[in-house]
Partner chain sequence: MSDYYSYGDSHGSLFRRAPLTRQQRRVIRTVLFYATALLVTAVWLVPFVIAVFTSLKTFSDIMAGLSMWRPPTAPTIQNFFEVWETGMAMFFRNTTIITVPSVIGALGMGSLGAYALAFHRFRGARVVLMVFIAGMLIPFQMLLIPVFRFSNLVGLYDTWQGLILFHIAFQTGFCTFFLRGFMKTMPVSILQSARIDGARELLIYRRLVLPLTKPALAALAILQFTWIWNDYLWGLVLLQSDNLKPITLGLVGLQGQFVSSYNLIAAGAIIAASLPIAVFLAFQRHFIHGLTLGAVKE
Amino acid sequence: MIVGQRKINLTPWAFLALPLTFYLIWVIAPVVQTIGYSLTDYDGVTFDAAFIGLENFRLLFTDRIFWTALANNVRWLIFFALLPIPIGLGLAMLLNQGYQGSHFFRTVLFLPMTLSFVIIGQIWGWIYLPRAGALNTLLEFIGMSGFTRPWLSDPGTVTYSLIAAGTWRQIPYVMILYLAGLQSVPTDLVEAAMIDGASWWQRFVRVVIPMLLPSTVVAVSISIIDSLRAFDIVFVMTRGGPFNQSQVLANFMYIEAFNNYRMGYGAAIAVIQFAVTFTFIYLYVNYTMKREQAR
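Requested model, single chain only, the form predicted together with the partner chain:
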């Protein structure tokens, strides 16, 4: 087919027609629509939503729950970037030495990745139970009764308790990424450094870490994007409580939109969540596209 001067190849578009239509209806259009809703007072029940400009955002910025949720999301982000990366790398280095049984250890460590967040939330709820909970009874057993507390109803510990449950699943994921990355570190390069008299630490910092840069970029950006998406664990374990102390944007949005029928307001929360995530999505997509181009 010829449009103007340009010849358009129709075959790829014929193949893309169905997937793109699906994507357009259920993913792309909704993103645009949500931005639209965020500028209205849509309540999800009546159809005549009024355009109210940036009123939702103005309200949001004076909403204390919003700031608590945002601060908690920053906590999730910091811990998801700081904990799983070094621990995952350490475990990958440990299991990459080729000892017998490494495969078994890897399998066990990886099991949490197969669980639904709902189940993770339930099991970790038993760990944090005030009286019979695994954590408190362990602390009592080792003579540290002073540290016991109701982990999920203490405003000071609740968010960190949820993050710990999340990292139990995230660390193995990062470990797997690094294990794959380590396959691409050429052994002769490491051996050459060894012959040159480089110590273990020098080899690790000068050879291995730079070679693992691609894995690190992926692991960090995915962990950050995941930390900003945290929903199920919070929803199942605390619903954001006590008194919104463990609230995160994703859960706050759900409650406002679907429990309080403030869809316009909820959309505004989603837009903020999206805006925060966008930087990291942009970095990841950009990086991936460059790698794809290189193939």
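Please show me the structure of the same protein in the form predicted alone, now that we have looked at it in the form predicted together with the partner chain.
No partners, no molecules, just the chain.
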């Protein structure tokens, strides 16, 4: 196609037309629709929806359960950054050595990722049983009965118990990302550093870690997203209880929208959740890219 004196190649746009159309229909349109619902009192059942402006957001910011859910999401975020990333990297480094049986251990360690959240919830629900649960039984067996407790009904431990179950599933995903990243680390660079007298730790910090930056960006970004949209584990194991102490934004949104028939209020929660997630991802990726360009 020629416009004026310029020849425009439409072939790339022809290939992008279909995926862009699906993206607009299945991603952009629902986001816009959700924002629209958040400004109404829509109940999700009838066709009547009066425009109420920012009233849902005003009520939301005075809702004690919302602040509890937001605080729990922050806890999920902190622990998903502190635990799966270093543990997944450590496991990837061990399994990348190529020793006999490493492929078997890769399969076994990746197994939690193949399980649905319903199954994971059942497994960890059994582990956390107050009387016959595996965790309390183990603590009693090793003489630490003073640490036993009803993990899922104690407001002080329930959120951290759920995070532990979520972390168990998140670690294999991070491990696979780092295993893939380690395949792209040039062995000649590592060998050159070894010849120059660099210790294992120096080779790891100065050579391997910088080469794993793309994998780290993906791993941290996915962990942030998964922590802020945590829903399945909470819904299966506690429904947000006891007394809403394990509530998270996604579960709170589901209850308000589909159980309490406050679709507009639930949409407002979803908008806040999207804004928080987007902000964290943007800040992290922007910081990482600026730090890389400064090198």
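As the structure is a prediction and not an experimental result, all values here were calculated from the model. Residue numbers count along the first chain shown, from 1. In this text, the rigid core denotes the largest set of C-alpha atoms whose superposition between the two forms falls within 1.5 Å.
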item: Per-residue C-alpha change between the two forms, residue 285, threshold 2 Å, rigid core fit; value: yes
item: Residue 275: Cα shift of 2 Å or greater between the two forms (core-aligned); value: no
item: Cα shift between the two forms at residue 16, which is computed once both forms share a superposed rigid core (Å); value: 6.0
